[in-house]
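Here we start with a single chain on its own, the form predicted on its own, put down as structure tokens.
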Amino acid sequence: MISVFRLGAPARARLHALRELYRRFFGENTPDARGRRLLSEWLSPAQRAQFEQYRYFDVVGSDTGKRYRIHYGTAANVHEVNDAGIATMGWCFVPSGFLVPGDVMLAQKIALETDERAALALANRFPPATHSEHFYRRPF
């Protein structure tokens, strides 16, 4: 093994740049990073600035203009919100398969702007939770 001491600093800083390199590209092309990525090019910029602050973006349904916020996860994540911005009802239905969180919530975000009806006929109800919205803002 070459010791990365023995090495002189032009070899070093070539070493040291493929090894940020390599960090960068299997970083940024986990699965969940992905599925992030594709999430915020389907965003508008609105959602997305608002995804980016807050781990949550509102969709509004395309059956009966109601606006739901969709937070980060993969289950009981839908929130159907009122004008003032509080959660109503909690609605959960994912796709099918192990899917990382980007995917869930734009196939969610798809399916209530597209067929709402349809999705929420699928989704299982519950009451909204009662804490904080500062729970959602957890760095990724």
The other form holds:
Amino acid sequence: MISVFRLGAPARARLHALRELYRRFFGENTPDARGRRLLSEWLSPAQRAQFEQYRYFDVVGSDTGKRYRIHYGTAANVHEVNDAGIATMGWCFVPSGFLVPGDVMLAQKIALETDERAALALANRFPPATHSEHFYRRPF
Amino acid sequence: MATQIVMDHSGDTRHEFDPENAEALARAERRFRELTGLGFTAAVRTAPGEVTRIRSFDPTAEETLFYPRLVGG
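Same protein, different condition: the form predicted on its own was shown, now please give the form predicted together with the partner chain.
What follows is the entire complex, opening with the chain shown before.
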């Protein structure tokens, strides 16, 4: 009985490791995780560090030089911020279709950094107090 | 190998092709025209974190990213 138990332990360990591997594999291959990975690949090192710490990153508009803060999310997640980092205006524009947050954020970054005026021309403005920092800081 | 990355509901779909292969390159160019014709924006990385939009197919680009047309939210 003891020998069976001893033989069983490594098998259980292997099974546990296999389960963990599956869990990680499928967990990291969800659309959401893929979107976050793509976003991370295309951010600058400074933006990536900011995003990992705060779940948002800043971009500079290509036309005005204004700073925008892109929060993790798929709607109403872009804020124009002043030098003190305080939101002064919200801008809502998103890629059409049902995309995951990472994809939406990457499209917003590219739009603001390469054609700010066009992005803002189609965006809807909203008061920046609509969402609290708590709202944006929910875990992934 | 070069890659065209198309954002979609699954996160993204990647199309890899050999830029040295004329037939594969022609397919990639056709895909570029189809996607941009549908309103997708195409962009390439020029440096870490630096992105440039492209309006015509770049056969030398290692990665080209496509995202759907933007709309007001």
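As the structure is a prediction and not an experimental result, all values here were calculated from the model. Positions refer to the first chain, counted from 1. For the two forms, the rigid core is made up of the largest set of C-alpha atoms that agree within 1.5 Å on superposition.
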Q.
At a 2 Å cut-off on C-alpha positions, does residue 117 qualify as shifted between the two forms after fitting the rigid core?
A. no
